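Take a look at this single chain, the form predicted alone, given in structure tokens.
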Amino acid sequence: MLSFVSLGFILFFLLCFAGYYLLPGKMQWIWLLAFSWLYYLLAAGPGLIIFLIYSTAVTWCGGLFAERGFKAAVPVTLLLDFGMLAALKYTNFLVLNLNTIFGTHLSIRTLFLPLGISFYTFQTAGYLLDVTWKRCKAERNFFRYALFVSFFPQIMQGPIGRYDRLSSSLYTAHSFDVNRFQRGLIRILWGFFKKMLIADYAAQYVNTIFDPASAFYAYGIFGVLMYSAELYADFSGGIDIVLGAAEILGITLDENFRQPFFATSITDFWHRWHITLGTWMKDYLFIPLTLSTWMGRFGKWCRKHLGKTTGRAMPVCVANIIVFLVVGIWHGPAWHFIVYGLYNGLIIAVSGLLAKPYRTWKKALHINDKSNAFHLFQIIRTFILVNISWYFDCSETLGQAFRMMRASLHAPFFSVTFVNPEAPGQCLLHFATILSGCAVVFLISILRERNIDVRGRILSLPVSSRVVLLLMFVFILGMLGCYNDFGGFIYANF
């Protein structure tokens, strides 16, 4: 696989930004196209792209027939683009279901589950129904079509793009611009910290609590701790690298975390993590369920039954649980990951029909939630349930989750030394390499979340500055930074 942080995707990705501003604009997006299915055939192999271009193929002649006013076209070919995904990422699970349920004997296939298919059959699937409702006009060339489905440093693990916003972007003529170098190149350091210097020294922690031989289950608070550490900077990390290699190529993708730690609700969380997949899951299909007209009976049946307040609520309780339902299955075919997303889901739905009763608790016991106290107390207890959901997101099995759920409950003391005690002085500087990238992270979140442009303050410093700034960033990525890729992108995988 040729992970973002590996020296051949740098050189890859050279040599397409030099081929890309040297040819006539009109040209741009026929050489980015070649490029994005040769990073494909070589990070998933030849045998894969057929996938890619089946739901590129599929989803571009629904559209074009979806234009037209041909019905059928978009639930057909919803089924055909979706039926891919389900036969190759579902097939097992429900065999191995079916045979615990009903003591069949029904034999497992070995089946290879593409790179980045979860992401760009949601991208696929988005632009059929964004043609359907007038979002925007049907493509009629296939091979521009295919550049959006398949542009090469989002199609792993997203953003998930919109064709919309993207398109204009993509086929449009750049010139090289030093600026937007500059913003680009330093978005790219900022994802090779996160995952250099955080996220693979804590897959180190994370791989051995979690590991279903595992002698360390009662580690699990800390397991699920540096698993926050691991996943925030593996997977925004990589978007970092993805958002400033588009920029430096003259395209602008949607942002995909926003600060996620500093929610205040669950609800808040999923508004700044995943923002494309949660905006996706809005989109598609919890709006579309809650003006359904089965959620339109059901609210008023609830009403009647349930009173106003809570009959208002119900509709949007039950579509939270059923998107929360949908993203846990898109996380990966196991009950853990079902779990995971109901656990969100129940927790939304909760919170939506305690709503009123919780103005009523705070007006009674004088808690001013406009207060400073309250609002950090809000972020704590956010992270608190998150890190809950983390059991189930980065246990192998259900039984797992549990399991060490249940042994967090008796931690004994430990040495951050117990990966490797044969080498305890490298433990603690693996261990105070994490702890120091994270407290970096925290402070650069913090001015974000303060609307500090910090790229542009950065860039507004004297060249002889950003040079110091730019070799003392790239030495230390260079004697710090951990260059076992531990499975590359967490959510390469997907």
Contents of the next structure:
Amino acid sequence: MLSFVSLGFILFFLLCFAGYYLLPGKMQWIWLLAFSWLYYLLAAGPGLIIFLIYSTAVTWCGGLFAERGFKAAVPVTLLLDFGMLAALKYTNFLVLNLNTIFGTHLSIRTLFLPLGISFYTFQTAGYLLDVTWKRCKAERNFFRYALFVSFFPQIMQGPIGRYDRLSSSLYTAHSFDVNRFQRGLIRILWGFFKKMLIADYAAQYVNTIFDPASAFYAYGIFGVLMYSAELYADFSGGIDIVLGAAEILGITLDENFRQPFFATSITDFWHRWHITLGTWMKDYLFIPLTLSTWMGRFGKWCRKHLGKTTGRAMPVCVANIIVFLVVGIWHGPAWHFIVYGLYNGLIIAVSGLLAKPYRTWKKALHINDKSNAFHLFQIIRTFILVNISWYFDCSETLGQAFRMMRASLHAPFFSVTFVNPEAPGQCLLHFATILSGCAVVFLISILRERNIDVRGRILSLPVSSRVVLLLMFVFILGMLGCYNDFGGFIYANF
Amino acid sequence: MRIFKRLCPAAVFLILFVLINFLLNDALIPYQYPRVKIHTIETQTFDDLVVGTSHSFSAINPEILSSSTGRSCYNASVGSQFPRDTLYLLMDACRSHRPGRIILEYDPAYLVDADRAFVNERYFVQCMAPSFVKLKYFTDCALDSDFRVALMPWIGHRGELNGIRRNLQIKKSDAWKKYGIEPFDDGRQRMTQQGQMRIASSEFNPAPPDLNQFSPDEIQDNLDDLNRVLRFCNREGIPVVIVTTPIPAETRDAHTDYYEAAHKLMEDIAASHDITFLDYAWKGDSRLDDATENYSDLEGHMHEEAADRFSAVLAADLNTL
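Got the form predicted alone; any chance of the form predicted in complex with the partner chain too?
First the chain shown before, then all remaining chains and molecules of the complex.
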């Protein structure tokens, strides 16, 4: 209920927006908090809001104690916070593996996963660590902190917010600004465009090919390409709606995507894809790991036994592998997600180890790594590596992923109408819509990569042009956008 | 003046949106059965009201029921009518009169199939006279639906550009103004004044029925809606008879477990509400010929002659209640 593309959410948001700007500035954050909790109640159900309030209360108290110097505050709070996530999300996975490995007969329980738990748990943990490391002061007002945790546009699928950045706009009074409203609206419509014209159509192909019982698993290469389109359009489209809605309310959230398919390496990819998860991992896991005492000792041992260059790189490599193991686990309680994370971590680790040899080889081969051709090569190479990782992300089991990879090497020729052979015309239209949508996204991405403010350009058009453009856009969403197979947002299940 | 200047583009946008939407609705949305049926149940009174899916739409002849039972009867069934649609249809009917009895056709596919996708609701909501029931129906169904489907109803027919001319012609005709049934006659099937769809004997679609695994646990929403229908009728003091229309023997033999599970489920529901359940699908009926030739497809949509024979049998059984 209250999916971003539902009428209910539109009406809910309009109501929130209207009240927000009619109220005095001091009351605005209270209004937002009320609507955030109401949103969670309606979207997740009354039973599951308890987990949200639990996480809020535990980390709020933990922050206060940590600021006062109680050493046990951080480990205890993190245990309680992540413990809840682990218990709800990973218990059955642990039980299944114990049963397999040790032959035990532990039973699996039916556990409900509260909506957004993976996001708000990380957000609250980040707050606690920021307070501990004195990057921000602990929030004394429980309800102000609760708004930070539960702010409704972002609770379902991020971005993962930072208290020091978010608090500067979350609690201040905002007056209605037409320009900001228009910018937010354009962003929301852009999100709808990606979701409805690309993601939902691409999902039809992905679901058909990656169905474990599917006869089309040999079309894996086509499937992962469609998954690239689906996942990017779905996730970034959802984030555009979140950021646009927040912008309309005068609140600035962190960007979560920056043209990820223009990345020149897997490291660069993760600086552009799900940025807030990447920076969270960097700030709260990677840096503490690399600066830890045991990593320092490990580094010394490596320099002594493996040489200076390799020895210096090894701690960073190991830290990267650990970070991406956690990223994989974050994605879900299944071995294919863990392998997905490790795949990324290993590539980054190996790239780090081979950095010096790479430079030597490029010099020997007279490769100009500043040239456009090399830049294009890096982009294509990264795109291929990322698409290989989708086999693990999208499959239901590890075995299925490997089976599909093998079969993909011998893929037969096929027509895109295989998803619905009884309606080939419709299939072709849908496929054409995906391609056209991707072409538009590609063009906009190029402009954004060049730091061109696309929304600013649109807003600089005459009013009549803007009205016509908006009408055209809305009716394109109706005429061409997928609606039959609408199934929510992928990351809303995390 | 400043505020006017700011609001003007938004107002222009809204006016143009409504206008273009109106034109697209007019051009793309064809003349639909619900328009006639809802107008009929809102303006006329009936002793017996048949509600259900396309199965009862074709299978139950109200004229035969009337002549046998002596009670006026109307067939308000339409294809893709889910239990929630039935609920609001009945609530709408009860605004003007209380039917004497409801004959509720139960198609198990509509409990198993969770994908309601705001199909009929669009038409029902458009066609209903303004009322609290209409508002409740809209909020009950539309809030969870894609906002485009709610705000741009033509979206369901956007691929039917070939039908624009015919749609506009019909909407200018007397049939549209007077809720006539003539436009529904396409030579292969026609709708009667009493609401039955009569399918010519020459029609047959050999495609096997698309029956999902019968798992009532997964479609709690539809079951809840069905119970809401039965509770509503109980509150209004309207007796209900649940009916499952006959199916071809070929289909029954191929999906025995499915129909057995469906029968058991409805038997339990009917018993809990103290309602009669007449199941002509599960084990067939010796008074009826369940050969495939009597149907226009393997799902169970009956030809007109077979429907007449079934309606006579149904009327006889209703008379014994």
